[in-house]
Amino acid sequence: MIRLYHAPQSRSFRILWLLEEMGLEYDLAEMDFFDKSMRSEEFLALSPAGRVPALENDGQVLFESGAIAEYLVEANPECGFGRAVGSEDRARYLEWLHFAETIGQHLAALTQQHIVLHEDWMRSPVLMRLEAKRLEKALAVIEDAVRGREYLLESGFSAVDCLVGYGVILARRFVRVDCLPGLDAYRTRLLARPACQRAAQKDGKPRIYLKEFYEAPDV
């Protein structure tokens, strides 16, 4: 049985969503950033950095989103969410798999500045604006990719739409994407997927992002 360690409104949503898309049976272990459960010896034995997601399956333990996604799709090729070696979309699939971490890097920096650093003196308005602009440029790359098609790959929906798509959905907390209409349409398609909606219902009570939009203060 698959067991996913997940915290609400975190990157582990990507794997929760993917599991729902794949229709796999799993057990969900909800973690919390605001207590000490992710610093317990038991959890650190699964995820040494004390982060989610972590996944257990038949004695195998993984703790990195991209690796977990690859493991799941390769172990269940019949689900059709990976792209096999030698397939036409394989190179682009790998590129988007890793580009998800580029998006995640900017989102993490913005989350740190706007939310984790809770005192004004700790924050940098300059860094907030810089990271928001970097995120906007990364989002433009995605908009170019989905222009004229529904998902990132010509061959259709895949695991990378879960990984990258999570970043697109979360990005609206920090970047106004009205100037990227193709990206907004892609986001709408993702949110309309039944598996994404099921994952959202299982995500848990919001604990991190309590505002619709986080505006950088004037310098």
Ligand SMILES: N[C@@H](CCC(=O)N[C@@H](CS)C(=O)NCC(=O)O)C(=O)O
Given for the second form:
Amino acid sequence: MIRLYHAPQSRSFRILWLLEEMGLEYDLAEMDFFDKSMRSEEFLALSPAGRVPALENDGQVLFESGAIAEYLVEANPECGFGRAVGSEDRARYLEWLHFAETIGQHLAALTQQHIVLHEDWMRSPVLMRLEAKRLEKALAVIEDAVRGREYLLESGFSAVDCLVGYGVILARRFVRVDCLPGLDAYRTRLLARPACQRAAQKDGKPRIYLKEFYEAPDV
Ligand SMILES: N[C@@H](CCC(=O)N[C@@H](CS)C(=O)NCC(=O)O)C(=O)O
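Given the form predicted on its own above, what does the protein look like in the form predicted together with the named molecule?
Following is the full complex, with the preceding chain placed first.
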């Protein structure tokens, strides 16, 4: 039985969503950023950096979203959410699989600056603006890719739409969507997927992103 270690409003949402897309049976272990459970010996034995997602399956333990996604799609090829070695979209698939973390690093920096560092004196308005701009530039690459097509790959929906898509959904809290209308249409398509909606139901109580939009201060 698969067990996903997940914390609400975090990158583990991508795996939660993928599991829903794949229709696999799983058990959800809900972690909490605020109660030190992610620093417990038991959790560190599964995820040594104390991060989510982590996944257990029949004694096999994995951390790191990209690796978990690959492991799941390889183990369940009938779902059609991976792209095999030698297949036409393989190179693009690999690019997006890893590009998800390019988006992720800007989102993490913006989350630190706007939310985790809760006093103004701790924050850097320059960094906030710079990271929002760099995120916008990375998002433009995605907008370009989905121009004239529904999902990232020509061959249709795949695991990378969950990995990159979560970043696209979250990015709206830091970057105004009016500058990237094609990206917003992609975001709307992803949110309309029943599996994404089921995952959102299971995500848990929002504790991190409580504002619709986090504006970078003027510098
Ligand atoms: N690249 C990793 C990033 C994992 C990660 O940093 N997760 C964050 C949540 S978005 C976390 O668990 N942070 C807890 C901490 O840093 O203590 C992945 O995608 O799995």
